[in-house]
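We begin with a single chain expressed as structure tokens, specifically the form predicted alone.
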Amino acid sequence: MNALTESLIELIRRTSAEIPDDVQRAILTALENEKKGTIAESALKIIERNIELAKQKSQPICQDTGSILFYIDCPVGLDQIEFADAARAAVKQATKVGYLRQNSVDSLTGKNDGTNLGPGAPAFHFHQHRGDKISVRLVLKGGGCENVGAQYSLPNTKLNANRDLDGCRKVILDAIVQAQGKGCGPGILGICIGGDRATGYNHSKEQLLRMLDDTNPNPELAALEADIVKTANELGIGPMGFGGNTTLLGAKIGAANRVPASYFVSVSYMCWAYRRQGCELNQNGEIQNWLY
């Protein structure tokens, strides 16, 4: 087994078993903000204990280890085929030793070969740059939270949502209301304004690579992110839909160009088990440092 495959196995293990520090801080803050003795507080205490046990035992935070999404920033000239082969070998081994559940099935036959490999599984997103660093980010996105994602086409007459940021706000909040605590809330939203149906969803998921406590460089989107979180947490949906003050831990919004005929708003929902990790690799494929 080469160094790159070993590094990617460790990336998978850490992503599956350890919540990033920014997410941990957000969950602890949410716990402090819930009323004592409520079901919401109890739910967050269970989540907190779950996180502790998973890290101690180096076992998956959630039994649904989800879709495996690799995001690779790489120098021009990196052999992407070789990298993908190493990643597939890492996924197969990580599944064998229990870091990942045997979680990928053939969509036509329902067959599960137990490897987590197949068409589109895992998924790779390569982005070239002219530097010499190789950065790999991994998201493990569970099926429950994926099920409550949503995409809207504006204008939306039912919601009185026009083709502007206020219209975007209305449909994003509708997606939260429609979820009603499903998808293992409190959740985190990745959102894209614009693009087409495919690129909009891709870009919305890339927003989930951002730190929870960062600030959007676009002032209008930064304000909308803050407003969405504040408003969502006033809806009373709460953790797991039990009621309470914490419906969202964060919202991250990006924008992509669109054609004049279309105005999509794509919403990707991430569960509290926000499994997102990344690392920088040297030219030999060895881990140099962690990104989260």
Contents of the next structure:
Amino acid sequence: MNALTESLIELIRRTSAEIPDDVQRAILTALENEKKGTIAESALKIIERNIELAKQKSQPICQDTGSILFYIDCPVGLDQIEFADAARAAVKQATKVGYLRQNSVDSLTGKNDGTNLGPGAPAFHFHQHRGDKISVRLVLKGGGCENVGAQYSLPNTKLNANRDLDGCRKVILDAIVQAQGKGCGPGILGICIGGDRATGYNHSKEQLLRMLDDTNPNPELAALEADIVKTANELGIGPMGFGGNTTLLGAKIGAANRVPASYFVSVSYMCWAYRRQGCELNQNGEIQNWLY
Amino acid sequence: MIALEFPFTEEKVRALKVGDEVALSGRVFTGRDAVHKYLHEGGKLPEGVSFQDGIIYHCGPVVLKDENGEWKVTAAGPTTSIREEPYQWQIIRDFGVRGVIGKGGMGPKTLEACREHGCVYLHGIGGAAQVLAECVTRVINVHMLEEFGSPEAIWELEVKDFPVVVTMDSHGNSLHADVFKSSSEALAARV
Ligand code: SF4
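Now that the form predicted alone has been shown, please provide the structure of the form predicted in complex with the partner chain.
All chains and molecules follow, beginning with the one already shown.
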């Protein structure tokens, strides 16, 4: 096995078993903000204990180890085919040792061959840059929360949402109410305004690569993000939908150009088991440092 | 925290109310999509298996054999329950089920079956696979493993102090319906 494959197995292990620090901090804050003695507080306490236990045992935080999404920033000239082969070998091995559940099903036959490999699985998103660094980010996107994601086409008469930021706000908040606790909240939203249906969802997922406590460079979007989190937490949906003060841990919004005829708002919901990690690799494929 | 122990009689279950935190001990049966569809279509439970006064857990556990050939549950969180909404009421009625563990809650048909036949919906903590696996003390048996495969099989598990919250009781109350209503109203006041 080459160094790159070994590094990627470690990336998968760490992503699956260890919640990133920024997320754990947010969960701890949520725990402090819940009223003592409520079922919301109990739920968050169990979540916190689960995070510790998974890390200690090096076992998946959640048994649904999700869709496996790789985001690779690489120098011009990196052999992407070779990289993807190494990543597939890593996924297969990580599944064998239990960092990943046997979680990939042939959509037509319903068969699960137990490798987590197949058409579109894992998924790769390569971005070239002019620098010399290779950074790999991994998101394990659970199914329950993926199911409550939503895409809106504006204008939306029912929600009285027009093609402006206020219209975006209305549909995003609607998505939160529709999701209730079904996506294992408290959740984190990745959102894209614009794009076509496919690029919109893709951009919304890439928003989930941002640090939870960062600030959007676009002041209008930064204000909208803050407003979404504040308003969502006033709705009283709470952890697991039990009622309570924390419905969302964060909202990250990006924008992509659209054609004049379309105006999509794509919302990806990430559960509290926010498994994303990343690392920088050297030329030999060894891990240099962690990104989260 | 209310301790609820096997056998889960109608009397014990009727005493539970929405919002109660329960520590569950005793035997539970896992069952998810394949089992529900099978029973709904008239399938029979295997010899010696009875859901009477029992609990069905919507869960596809990760179960491995250890060095001594014993089954060991390594992850056991709840899966989304609403997929069983078309079937659950009938299984509660026909098999004497007293409790359903899952996540996300269920709809009006299940709520009505809970009221009529004496059953509760118990919400597990979604994603808490490790904490919940620790509450599984023993794999008593496994049924229909060949037919349905590991995640979909009926695993007969012994649990100890398994933490759940009553979110649908046998008196017609649903926390999910309540929170949906109150949060929708709160939103309407903010857009
Ligand atoms: S939504 Fe997330 S936490 Fe919940 S079961 Fe799925 S992967 Fe696990």
